[in-house]
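Just one chain is shown here, as structure tokens, and it is the form predicted alone.
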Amino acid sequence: MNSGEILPQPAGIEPVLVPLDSLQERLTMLLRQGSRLGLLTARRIPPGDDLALVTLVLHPANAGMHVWETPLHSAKSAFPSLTPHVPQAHWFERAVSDFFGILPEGHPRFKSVILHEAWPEGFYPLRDAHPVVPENAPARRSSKFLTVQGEGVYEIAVGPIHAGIIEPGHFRFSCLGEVIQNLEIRLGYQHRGIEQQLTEVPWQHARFLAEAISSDSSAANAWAHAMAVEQLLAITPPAAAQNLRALSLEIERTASHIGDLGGICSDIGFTAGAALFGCLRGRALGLGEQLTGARLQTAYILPGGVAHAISLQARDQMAASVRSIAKEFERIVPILMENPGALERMEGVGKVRPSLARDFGMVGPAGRASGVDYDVRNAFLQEPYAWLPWEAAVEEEGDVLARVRIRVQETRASLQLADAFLKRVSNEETVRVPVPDKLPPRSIGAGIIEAWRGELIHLVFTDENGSISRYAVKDPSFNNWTGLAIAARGQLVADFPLCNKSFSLSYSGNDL
């Protein structure tokens, strides 16, 4: 596939019925063969109020996927936990319990992952069509942190409110001296009911809500949403639109990685690097404004294509800006990557072994820094990436330095890709195709994108009337929070900000 031809889109995904008693065996077998667990959630299934577990299994070897449905009778609100056999499932199962009230029996460390004490017992936001808070319902059980015992062990509680402009999240450190023995991360403070809202707004307007899931990933979420809807409708966007979508995504990746490099410099007290990368990030965001009219590129990618084309004059100006940013990036990168003091602060800090990264399903730069050679753009032969000669960067050390190296390499690749996409822009191309007025009934669509943090998934189900009945989102941060907790163990308390920034995860993307 090197011609740039866009292949016809299949009409939705056919679900596969997998009985509960064979779910764990079938999933573990496929994972051993190289498949991936993309998403584990639940949904209500007609005609009654029964529930079904939903498992999205990805097959990078043949660029394929399957959606499994495992019915659960309404009288039984439990299922055997997959976590003892599939560690990656541990947060998925806790989220399923939060939102649907289904207990994963045998989960090794079961507790709420998103909903807090203020949510009453018996109220599950996604289980009932019109959930009602039970009268005089007791509060949910309090969240219990793992207790580390021993002489001299003490706890440091940080957050959820932090200094500066940062999303809320609670970190509970158990320390011996200055060394972190265990880190527990408690999120959910940004929970906005996004998935439920996406089933309630008119589907033609859902894209505005989808791209607001995590504002620094607007382009990625908008593209994943558009991809899922296009699969439902069996429509194929024009080749020009695919080029412009990819250009938008690579601009977003460039700006985010450059910003994180500046953040790394700030966390090690390297103010010169922080200032230089900070200024360059602003210029990268400016590319987004040149392309879409908004620095965060909102309201640009939509089902059927993109909102508008780009003129040849604007294309040439953007191409010059891309080359200028690439040149400036190469000038300032050695200031960080050849600085002995900076390298000493990053090397060996916050390591995640490749085996653990694979077990917990880590994705994106954090996963690839620990040897997980997986990038959606390559794995699924996505257009327009499939016709370009490029490779995803992979490291093995799994420390802060490896994650920084991945960002440096990915920024270079993104700028080269952006230049290649701009060269394919002409002045006479159609960038949008008509979209039908109604979604097809009883259909499934999936959008999978390599966002700058990693694998991003939007999974959409329609009911018998063609309305969206379930909209599930898996942000890449959902895969990687456990990796951050692992990276912090055995590190100095003073090194945690460095570990945290090297992952650069999204609280709002996790909490939904």
Second form
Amino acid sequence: MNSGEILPQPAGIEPVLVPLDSLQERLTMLLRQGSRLGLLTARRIPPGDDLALVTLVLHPANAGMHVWETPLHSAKSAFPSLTPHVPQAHWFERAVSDFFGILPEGHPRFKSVILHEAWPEGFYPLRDAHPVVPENAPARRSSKFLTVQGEGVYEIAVGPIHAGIIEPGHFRFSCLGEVIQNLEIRLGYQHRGIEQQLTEVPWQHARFLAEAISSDSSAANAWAHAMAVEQLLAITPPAAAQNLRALSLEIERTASHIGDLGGICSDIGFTAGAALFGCLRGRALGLGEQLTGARLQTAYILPGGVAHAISLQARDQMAASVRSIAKEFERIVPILMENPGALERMEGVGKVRPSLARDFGMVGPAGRASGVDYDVRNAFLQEPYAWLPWEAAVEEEGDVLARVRIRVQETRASLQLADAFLKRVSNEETVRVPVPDKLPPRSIGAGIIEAWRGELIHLVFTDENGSISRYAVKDPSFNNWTGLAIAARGQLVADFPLCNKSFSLSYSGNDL
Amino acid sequence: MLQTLIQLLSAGNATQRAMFPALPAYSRGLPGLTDTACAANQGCSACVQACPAEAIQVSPGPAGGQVSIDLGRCIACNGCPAVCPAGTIVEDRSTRVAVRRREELILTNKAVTQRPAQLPHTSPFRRSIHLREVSTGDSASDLEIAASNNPVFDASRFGIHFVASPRFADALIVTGPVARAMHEPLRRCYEAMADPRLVIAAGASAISGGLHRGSYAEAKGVNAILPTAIYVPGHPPHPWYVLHGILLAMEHPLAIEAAPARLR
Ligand code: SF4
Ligand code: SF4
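What I would like now is the form predicted in complex with its partner chain, since the data block earlier showed the form predicted alone; can you produce it?
Complete assembly follows, chain above in first position.
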């Protein structure tokens, strides 16, 4: 964070060849020095469609990143698991096995993470260019839950369809009395095959599919997509567009955080708070609608810039609205945060210790509530954040209260940022640069954004024809679901909904 | 406590009285068709090229081109009205957009025909309806359904209630494209309901699979799995669209009488 420079924009990233026998050593060394495992996946490499592991290593200290490629021995569909040395790799490796059929040998808790019983054994969608689920499918994939044994231990199975208006997933609680001994989370119910589809649609239309990865985070996904494509094309969007993108992203964050504060109120049975935050969230969505034309801000951020500018009149109306939302927010917050009953429900519940949060690579508000001082907006100093004096909130407690506090502080900061971005909007600005028709061949582009749930990554590879051959997405929730499982341990079953809400993770972004 | 009361009293009444207002001018809405002749005869196909959802078909016709737009696929990206040189496709900001038959979502610019005769009033849920929401991969639509029940849109004033189990639900309202791993849970959820029951598909993904059509995950929308009674277009559907769909399921006068004034 020494200079105010924007991420370098050469035509794509040069991959570094890292042989399998030195992968673990190099990775652990860098992680010890403060680098992050951005994502770990695989891809087919020409000729002959052999497989290679792909590792994205992030260096938050100097806003740098590396893409490592590790060719795998073609005759062998296995590799030594990194997880025993790099706990963050545990879900990544399970996903690699789900989608490519390569086994992480020695993985301490190996099983499927996305493709379970609904999918046939032996179907590895990203291994083929055009996967088809085999007809009269053979045996279903097996997927077992960890069982806790002992006198009086019983299981509660919840989902995939839950009681509220929320996404599907299955929770298996092993309990002793009212206390959760272990929670197993099974996701993947919404797997739509998006990574594969992103390699099939015309790339100019890929942005719409990218927004659908987790459609409550359209702005973040659209920006990450645009950033990756712009890196491939070596184009730079106009500063005015970056400013409007950031405005859109902060509106998304504000609306989501306020909505979840309302959700927290519901989950502690505080209906009045839920109604007040609910109405305020609507006003934040209204800002997004005025900026982009849609409450959930779809179809706005695109490679090369944004779809349209805003008028000075709209700017002034929005600025007034931002200030009034901020004022209203300060009026409502105390009824939750200074309410002894509410505080009692939140304090000390669902703790994740900082050391565990770091080990598992937790991100976003959930990570920062457990002392992980990492925010993409700071670490990678994206325009226009770099222009503003600005700091991410961090807490150490790691309980529900800390996560809620972070959301409150971030809402404040987002509203201030939105105000600052609006001030920078001026008349007659170019908000879009022309974009070439074709992507360059054999290139890599990366997009990294602080979505409202945390670090979001899109990593795009093109083949020799300039078609997208691999599109890997790492949703922030992918890092954080393990955190929820840890937080649930030793807690009352009745506190789980509150704990879950305080994480507010994405199922669809995780399932893709 | 006192603080809470003061807050609540000073907040006033948030509920919007006027039902189904048009969306504000800066909002996108869905595409609509006008009488203005389409230029497909002169080789135009700009809308088809622009559409990321494969929702539009055009063909040259005797008096200008013939256009059809499938709102069951449309993700409301505003691509087609933005590129249409003739003004055949325009933005439509009306909010009574839900329909009872899948075909009604396919707009065409052929000569205006009679609207289909109104369906008889047979809904067993005319005074109240209890809904179970099932999400299958479109969280934005979930948010908009939840918003339809917030103090502003206030679905509960019409006897609309969201319940926690299919066991005591009259209707399922489904979002997302229903990919492979949700086929069985959705079916089982429906089987758990008592008759009479009905299904509402909310959003382009739920109606047709939306952008997810054609993936290996077999995401083809709700009616590939369950008989669907009501279709609510949009991506995600605006809370007014959602409310219209639910009131249509109830055959509420507000939803039935002023059906959308669309060309068809
Ligand atoms: S608005 Fe709908 S029909 Fe028109 S281009 Fe976009 S998705 Fe296609
Ligand atoms: S509807 Fe408009 S854009 Fe489409 S073919 Fe006709 S004139 Fe061209």
